[in-house]
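Next comes just one chain, in structure tokens: the form predicted alone.
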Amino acid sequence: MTNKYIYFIANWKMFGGLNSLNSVYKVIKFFKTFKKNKSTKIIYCPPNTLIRPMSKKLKNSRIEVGAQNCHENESYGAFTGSVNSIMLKSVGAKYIILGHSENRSIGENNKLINLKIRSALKSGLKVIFCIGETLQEKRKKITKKVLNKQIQSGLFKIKNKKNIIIAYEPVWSIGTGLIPKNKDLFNTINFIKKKIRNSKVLYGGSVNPKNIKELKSINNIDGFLVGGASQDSKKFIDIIKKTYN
């Protein structure tokens, strides 16, 4: 691992009430006797519904809260049902997904995430920009041109990126247990890294407590967001054990 911190990303997705809540007491307490706490940052991004009430309950804990898209526009206007960078930021949003391969599918294009990108910037979020290829674009053997695009049109124009942490999610990858082998990974992440110069690479994509130990070996990855294993707080824990033993 070579940046100063591990991240441990939680990507809830379309999951939780209130009563999800009561999860997170476990990995707070767990997390306060941790060893490498202060090495370590857990990141939850759970609905849009949850952003402050899980906020009130991580506070002063030094687990953070994040969301998982937003609208582009940087004030208030005519979007019904949108919610834009700044409204996120004032309910406890530290942190914001953007570019996840689930949202692309649906139609979100680099020029949109772009905007929405710079919006959450300028709002003081940080983002996690998440990037990867289809299984169809894998097996043409153009990853790397994929993500090259990927890289050059969401963060267009903007030139300080201290504020924005990759995400290489494969598509293929997401949901169906498949990762990809320790070379390709490696190789991939040191491409994403000589692109962006000093960025942190997280991996995503069916990361749980199964494969964790496979995944740590590989020693460019700066920490992993979680997607279905987060929403289990035995889980998470387990993943971010694992990650260090």
Contents of the next structure:
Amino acid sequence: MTNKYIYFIANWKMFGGLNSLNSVYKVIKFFKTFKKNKSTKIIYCPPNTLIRPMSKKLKNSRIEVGAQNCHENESYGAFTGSVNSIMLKSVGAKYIILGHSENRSIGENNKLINLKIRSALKSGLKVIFCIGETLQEKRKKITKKVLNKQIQSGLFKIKNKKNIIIAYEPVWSIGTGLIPKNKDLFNTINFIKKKIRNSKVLYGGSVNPKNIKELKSINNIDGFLVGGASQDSKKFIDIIKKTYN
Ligand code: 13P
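Requested next: the structure of the form predicted in complex with ligand 13P (the form predicted alone having been shown above).
In what comes next, the whole complex appears, and the chain from above leads the way.
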């Protein structure tokens, strides 16, 4: 862990209703007395419908809220069903996940992701930029090539990268229970850090209370992007606690 903060980002994906907010109380309570509070960042990225109520609930807690995607247009427009980064910011989002493989797999390409990142930064959101190779690409041993392309195109024409956090999420590890081998993960994180100087690089993909001990031993990771396990407050708290033990 090389940076000032260790990040724990909860990606709730398309899960959760108003009653799911009650479970966040446990995390607020835990975090209040957590001795590593000052060096830990917790960010909840719920569905858009919960951004406003969640940010109200998290007021004064040092836990922040983010969104999971946005339209690339900075201004309002006739885009049925879409929400732009300014709208997300106005209801309480401070961060936004962009480039997630679940969106890449339904047609988001690097160029579109680049436009989204630029619009989000312009609106004042911090970007959690997801990159990662598929199983097929891993088997072909072209992981670095794929990541390089995602980075170069995704961050095209973006000079100031201080509000960008990279989340390395191998597609084959998302929701599968599989995680990369320690050595591979260390090398990949290193590779990304060399490409984007001074960047924070998180790992995401099947992070859970069981494998966190192994993951935290990889000492160039700056935190974790947690999917499934983040919806269960007990598991999420467990992950945070075990990272420091
Ligand atoms: P899981 O933790 O459920 O594998 O999801 C990871 C992810 O996609 C986070 O963005």
